[in-house]
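One chain comes next, on its own, written as C-alpha cells: the form predicted alone.
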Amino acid sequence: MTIVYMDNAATTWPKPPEVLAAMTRTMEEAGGNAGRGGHRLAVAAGEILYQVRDTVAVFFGCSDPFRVTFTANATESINLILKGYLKPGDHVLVSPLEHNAVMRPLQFLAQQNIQWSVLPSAKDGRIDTTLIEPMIRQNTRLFVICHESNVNGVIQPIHEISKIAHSFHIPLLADCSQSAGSVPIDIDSDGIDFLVFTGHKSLFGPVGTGGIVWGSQANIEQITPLKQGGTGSVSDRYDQPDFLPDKFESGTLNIVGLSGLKAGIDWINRNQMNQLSSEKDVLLQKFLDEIRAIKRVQVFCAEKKENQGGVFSLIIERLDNGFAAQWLDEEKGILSRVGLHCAPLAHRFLHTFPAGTIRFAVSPFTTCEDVEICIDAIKMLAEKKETAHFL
C-alpha cells in the first residue's frame, strides 16, 4: 500500500536526499568536535558549524551569524528565553493558539508569580490587533506569538503585533516552528526580537535541531542561560562566557544534525521558497475546498485563505477521531495526526477540547494524487451510517 504522508506538521517526510548525504559526509569527513581541538577533523567540524550558522542567519534576514544560537529544538529555545528573561511579577501576552512548548513553561513560571493573558482574536484565533493595547499592563514584559498554528494553520500578523509591542518597549518572541521554511520571515523587518525555530519541520532538517535567532535590538544581557558548561572558549575561567553564541551554547552541539539542517535550507533556497509555497498553497486550497463541501465534516482553518498555512484540522460528526485516523492509516495508507496536538489552549479556544481533531499537513512533496486519495477517503468516512465507534 502506498503511504500518503499528511503528518508534516509533526515532522516533514520525506527529507530531500541531500540532507542524508550531508549528514553522512559530516560523519565521514568532519568527525571531530567543533571548537574542541586544533586537529583537522575538529577544524572541519568547526567550519561546518560556522557555515550552518551563516546559512540560518541569511535565511532569516539576520546580518550576524553569531546571533544564531543552536539548541535541540524549539521547546528548549522557548524555555531558555522564558526562564532566562522573565522575573517574578512579570506579565506575558500570548496568542490563543499556543503550543505546550510555551504554555507548560508559563504554567511552571506561574509558581514564581509570572502571569499570562490571552490576546483577543477572531473566531479562527488570528489576533485582532485593534484590541491589543488595552491588554497591555504596566508589568507586561513579553509577547509570545505562535507564528503559524500547528492545529488550524492560522498565520498571525507578526509585523503588526510587533509594532504595537515595541511602541511599549516590549519584546516579541515568535515561535516559528511551523512557519520557518514555508512562510517568508525577515527577523528585523518583521520586528521579531527572539525568533525560535525547529529544524525538522518545513526546514527539512533532522530531528534534534533547532535554535534562536536574536533580533538586532534583542538585549542578551537581560537573559540568563538555561545551562552552563563547556563552550570551547575562555576555558581558563569558571564563569560562563557572556558573548554570543557561547553564552547559550554549552556542551557539544549536534554537528551532524546541523549539517543536515543546512542541507535542508539549501534545498529550499535552490528550489525557490516562494515557488514551493505557491504550489503548496494551490494544492492545499483544493484540499480545503473539496473537504468543506462534504456533509458532516467540520473543518478548522483560517477564515481568509491569505492567512492559511499548510496545516488544517477536521472532525467528522458522530465519528470517533481515533477510529477515523486508524481507518485512514490501515485501509488507505493515509498518515494523519489525531488528538490535541500538544496544544490544549488552541483546542479549548476552537471548542474541540478534549476530543481534539484529525490534522492534515501538506509539504512540497505532497502530490495532487495524495490529496485526491485523502478527499475520497474522508468522503467514505463521512458517508458511513453505522459503526460501533460512532458517538
Given for the second form:
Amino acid sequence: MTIVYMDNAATTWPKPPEVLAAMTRTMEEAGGNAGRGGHRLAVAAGEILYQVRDTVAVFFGCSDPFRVTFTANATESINLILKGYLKPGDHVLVSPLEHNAVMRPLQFLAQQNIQWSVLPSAKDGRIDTTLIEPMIRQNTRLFVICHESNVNGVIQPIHEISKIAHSFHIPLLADCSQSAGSVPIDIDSDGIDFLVFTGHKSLFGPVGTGGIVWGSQANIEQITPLKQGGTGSVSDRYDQPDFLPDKFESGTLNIVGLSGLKAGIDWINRNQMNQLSSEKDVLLQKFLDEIRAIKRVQVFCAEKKENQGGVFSLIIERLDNGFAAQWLDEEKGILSRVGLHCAPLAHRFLHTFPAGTIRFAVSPFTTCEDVEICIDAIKMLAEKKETAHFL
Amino acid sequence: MKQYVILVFTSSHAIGIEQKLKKMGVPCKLCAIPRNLSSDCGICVRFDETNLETVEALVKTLSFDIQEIIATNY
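Just the form predicted alone so far, so send over the form predicted in complex with the partner chain.
Let's see the whole complex now, leading with the same chain.
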C-alpha cells in the first residue's frame, strides 16, 4: 500500500534527497568538531557551521549570521528565552493557540510568580489586534505568539501585533515552528525580536535541529543562557562567554543535522518558496472545500483563506478519533495525527478538548492524488454505519 | 613578507572573518593559534602585510569584537 503522508506538521516527510546527501558528505568530509581545534576536519566542520548560520540568517532577513543561535529544537529555543529573559513578577501575553512548548515552561515559571494571559481573538484563534492594548499590564514583559497554529493552521498577524507590543517597549517572541519555510518571514520588517524555528518541519532539515534568530533590536545582554559549558573559546576561564554565538551554544553542536538543514533551505530557495506555497495552497483549498461539504465532518481551520497555513484538523461526529486515524492508516495508508497535538490550550479554545482532532498537513511533496485519496477516505469514514467505535 | 594574525574570541568569528575576506578576494588562511599569543585552543586568521589596511577596515564593520591583530613570524 502506498503511504499518503499527512503528518507534515509533526515532521515533514520525505526530505529532499539533497538533505541526506549533505549529511553524509559532512560525516565523510568534515567529521571534526566545529570550533574545537585547528586541524582540517575541525575547520571544515566550522566552515559548514558558518555557512548554515549564514543561510539561516539570510533566509529570515537577518544581516548578521552570528545572530543565529542553534539549539536542538524549538522547545529548547523557547525555554532558553522564557527562562533566560523573564523575571519574578513578570507578565506574558500569549495567543490562544500556543503549543505546550510555550505553556509548560510558562506553567513552570508560574512558581516564580510569572503570570500569563491569553489575548482575545476571533473564533478561529486569530488575535483581534484591536483588543490587545487593554490586555497590556504595567509588568507585561513579553508577547509569545505561535505564528502558525499546529492544530488549525491559523496564521497570526505578527506584524500588527509587534507594532502594538513595540509601542509599549515589549518584545515579541514568534514561535515559527510551523511557519518557517512555509510562510515568508522577514525578522525585522515583521517586527520579531526572538524568532524561534525548528529545522525538521517546513525547512526540510532533520530532527534535532532548531534555533533562535535574534532581531536587530533584541537586547541579548538581558538574557541568561539556559546552559553553561564548553564552547571551544576563552577556555582559560570558568565564566560563560558573553558574546554570540558562544553565549548560548555550549556543548558540541549537531553539525551533521545542521548541514542537512542548510541543504533543506537551499532546496526551498532553489524551488522558490512562493511557488511551493501557492501550489500547496491550491491543494489545501481543494482538500478543505471538499471535506467541508461532507456531512458529519467538522473542520477546524482559518476563517479566511489568506490566514490559512498548511495544517488543519477535523472530527467526524460521533466517531472516535483514534479509531478513525488507525483506519486511515491501516486501510488507506494515510498517516494523520490524532489527539491534542501537544496543544491543550488550543484544543480548549476550539472546544475539542480532551478528545482532540485528526490533523492533516500538506507539504510540497503532497500530490493531488494524495489529497483525493484522503477526501475519499474521509467520506467513507463519515458514511460508516454505527459500530462499537462510535461514541 | 611580514605576516599578521587576527586573534578572535571564538573559532566561529575566525571563520566568519575568513569567509568575508575570501569574498573580498583577500588571501588569508585559518591557522591554529600560536601558543605564545594565546592560551585558547582555537584558530586565528593569518594574512600578509599588503592587506593590513583592508583587514583593519573590515574589522571595524564586524558585529563582534576581535582580540587584536598581531605581527607574527608564524
